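The chain that follows stands alone, in the form predicted on its own, written as structure tokens.
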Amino acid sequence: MIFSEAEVVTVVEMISVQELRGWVQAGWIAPAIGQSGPVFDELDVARVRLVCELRGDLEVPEEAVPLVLSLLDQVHGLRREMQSLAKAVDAQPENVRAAVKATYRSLMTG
């Protein structure tokens, strides 16, 4: 679904179209760019509301905003990584499969 700066306004109830246009100028949330103006899909929406979160109820400082979206950008990137790398294991024989579990088994304990 994609959505207007008013519908996202509307959908989110906790920012003003002012606020979100400065978190977009800021690059905390990156809409795509339609013919009259951002668009934002449920992805941008998500993240909107995690900007919400943090700044009203965690009470993040602004400028620690950047670098917390960082870090979860970083964390979702890793956890995509390793999902790849899980399917990539996965697709092997057996024996590639059980060698992978041990190594990664003692590298975990040693």
Second form
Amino acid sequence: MIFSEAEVVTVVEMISVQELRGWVQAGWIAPAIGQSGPVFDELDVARVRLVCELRGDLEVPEEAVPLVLSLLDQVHGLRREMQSLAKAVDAQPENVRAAVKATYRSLMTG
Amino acid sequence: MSDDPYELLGVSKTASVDEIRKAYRKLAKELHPDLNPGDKSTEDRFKKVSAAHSLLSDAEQRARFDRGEIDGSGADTPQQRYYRHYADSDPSGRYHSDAGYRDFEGASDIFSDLFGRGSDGQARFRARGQNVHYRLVVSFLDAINGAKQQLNLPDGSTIDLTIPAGSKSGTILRLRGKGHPGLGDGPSGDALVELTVAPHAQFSREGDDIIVELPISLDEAILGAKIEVPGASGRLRVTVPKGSSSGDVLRLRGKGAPKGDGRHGDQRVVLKVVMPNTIDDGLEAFMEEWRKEHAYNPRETSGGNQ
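Swap state to the form predicted in complex with its partner chain from the form predicted on its own:
Every component of the complex follows; first up is the chain already shown.
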């Protein structure tokens, strides 16, 4: 599912084209570049919605939005790495998993 | 958990619209699912709180609830998919940042091995500037045949880009030095442009093969024919053999997408027999006669009419 600028404004409802362009320029949203303007996918649209909610109900001031997005992107980056690491450990033979588990426990309990 | 919207928001039955909004915003800041990725119970609570808020902020619904005509769940908001659902299932991780663990590289061999790989996928600060990521949607035929294209970037600058013939979705083009400027004397980063190939109305692609459906008439299917068929780089001719069926595939060797080593994939032409708009009396009479002697059952495994 892909959306043009105008379609994003229509589905998200809470945003003007000018605002959307400002957010893209600021790098908050990174749509693909299409032959006749930016092209948004569902992830981009969900992110536009998220920024709307941050600015609206969550009352995050304009200047603080990049900070919140940066932290969220870090959390998502970490979640992704954690999931991959967990899968990598799961794919190991039983004795390796047990060794990883034991070392992990001793590190966490200090 | 209580389903009473007043209790959920922690306000009294006589709370003003303003008090309700304030209470909701305070809870939203704490509970918003995108600020608590991975926490299901917080998400459930947020859903209830949102539903309570939308019920109580609608004067008519609130009055109906107060009169006991509807219960607290009466104003279920439609299921919203939060950003994190998309972010978690995005294989490219294009918004993900590695800033939260970039310094692990020095602390652990395994992390430097694992995360050092990502010079293609992730931007990182060193002396050189950060890479900038773009995604570009290209037309199906431009991707097959190659094209030159000028990108207008969000910051107003432009980049001239050569799309190599045979590009696929996910192909990443690296433009050296077109990223962010370096720190100090460091060189600029690169611009990484990920291509997405737009679908085409007629053609589709499997690996290096191009697939096109070719409608043929009843007489062409029975008698065979030489027919022109659209190809990715111009029109092609195919010979439809006598007695062709829908689903038969004609392979035009070397007429597919370039593989990058000078060779090409094939174009596969999938036949589709289309009946005439009207079955005239002559055809009908002929078929009636024909089937007396030649009836066959294509649903049997042998299937043929030999």
